[in-house]
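Let's start with one chain on its own, the form predicted on its own, as structure tokens.
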Amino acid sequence: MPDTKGTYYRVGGHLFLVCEDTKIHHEKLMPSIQPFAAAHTEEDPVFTLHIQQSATLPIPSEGLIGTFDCGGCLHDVYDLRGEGYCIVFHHINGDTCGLLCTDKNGQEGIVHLMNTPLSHQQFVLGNATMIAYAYATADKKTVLMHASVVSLEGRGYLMTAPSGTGKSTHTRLWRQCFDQCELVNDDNPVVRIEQGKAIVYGSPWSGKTPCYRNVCHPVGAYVRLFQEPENNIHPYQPLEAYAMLLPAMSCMVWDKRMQTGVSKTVAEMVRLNPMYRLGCRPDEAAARLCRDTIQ
């Protein structure tokens, strides 16, 4: 591995290392991680990531798992031989621009970037970030989770569904409605195990909405979101919210450990918080029954 001399970052309360070329500055391709900068303890980090500038990318030539479409962008995922995990990134309009390489238990990660336009190289380091610190972290109680997130009276609530269902839009009118409600995150909040307690954390990860906070608040409830011509809301039994909520984790479902550790912690959150189904209209009606039932 290259020099281990870099920058620590600490996300969800983990510790990580940035290392890079002196011809790359990762702060300028990825801003969103500077709220998130820490201090060098003692501490070991959970997993250090290498980023590298290659003329070209060392993409193997066996081991494909799989294409996997990631918010239209696909993803080609290489098994190295039990070793580790290759992942190659492509652009939304298809080019390939990219890779991140891992060891079998995410501790150590290489990103290769190519001599593409800046918003290439941003698309991967951000993304690869995100996957390297998702797949060190699965087995120590936390996970990335694909939802949208406010904070109100001291907790978090986190409202998920597939991309364009209206996560977003529904955090937007509670922020709306009720005062002190602060957006956490609009689409990748880490929700960890801490103390037998579930603690919801903002990221440098945060979709389309530019918003990166260091902070965490106890987790008050889940909403899975549908939308609806009439607002309806009701809790789900434990098994049924298992359910719902698993398919919004950040899972390498091929990887037994990161499978494992992702099922344990969601049955965790689960025991721990209640989660509601909500169909809605974008109206706010919808975010007063909303709050008024899960708080």
Contents of the next structure:
Amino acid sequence: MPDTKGTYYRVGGHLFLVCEDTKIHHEKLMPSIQPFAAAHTEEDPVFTLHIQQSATLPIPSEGLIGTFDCGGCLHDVYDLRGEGYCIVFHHINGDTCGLLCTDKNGQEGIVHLMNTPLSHQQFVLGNATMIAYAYATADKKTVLMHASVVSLEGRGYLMTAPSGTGKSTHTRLWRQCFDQCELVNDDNPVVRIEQGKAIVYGSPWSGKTPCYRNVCHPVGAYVRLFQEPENNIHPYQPLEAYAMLLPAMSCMVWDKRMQTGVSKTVAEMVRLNPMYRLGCRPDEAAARLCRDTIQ
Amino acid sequence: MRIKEGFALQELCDEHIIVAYGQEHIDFSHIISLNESATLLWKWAEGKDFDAESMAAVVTQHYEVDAATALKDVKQMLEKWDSLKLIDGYK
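Same protein, the form predicted in complex with its partner chain this time rather than the form predicted on its own?
Below is the whole assembly, all chains and molecules, this chain first.
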């Protein structure tokens, strides 16, 4: 075995361990994880990720479930005969640049990095840690949600919509309009149900915006954004809220443990906090209408 | 007939919905909501072989309805479940 070293991190309250051979420095490849460094306690980590440099990738010869588009980049997902998954990462330019293998419950994972440009290794590590985290915590009342989140007066407000709708624009308008309103995360916050409350946490994954804050707030509300010529806002019924929230979650829908875990967590989220439909223009009036309605 | 593998009943506030998992349902994008009596019948039918007659008997046990009406209603519901591809072996 090569020499290895390990570092503990805590995201969304869950402890995990990243190990690597001494040639790799994941903190340099993934600076966004540093605010989440944690002391080692007696507590068992929810998962351990081993990072290694590989000359060639152990891509399975069979078991391809499908190829999934994750923000313009393609991921091939293989089923390892029911014993876990292998996810092969392709850079946006098409290059194959790394893979993640997990066991069935997501407790152990291996990331293979290739000797590719630094930006490719950063891309692999960011995606691999995110998928490993979502998979390991899915049955622990925890979801990774595609949303832009702001905090205001002690509560977190999560804006969700497909990429390009204007989530980041809307949360920027909140920050312009309201004193002490802060960005918590701009792309992939964690939501976790704890003692009968939904709590939103910042995370090391924040899309194009470098906002990696180790903070958390009780959820105030969820908002699904639509671009419309006039600003308008309406509450959703539970079934509509569920249908709007579920697609915002990172989930391998074919995996029973993950899919049932995520859908139960989403049902709890719907029960605990309201969700609204906001048709909006990219203007401050939209932010004010939204805040005045949901706060 | 049987409920297909890969569907689970789940509570959502005061309602019940069916969620799908498994590779065969990878493109299943519906959320199916069940009313109170359909929920009762789904729970009864989960994991077993059944037919419309045995299901109708469950209805008459729980609701004040005659056997012929119960069977007609059950068949109508199973027709719907079949069209949504929730069950195997429906004739």
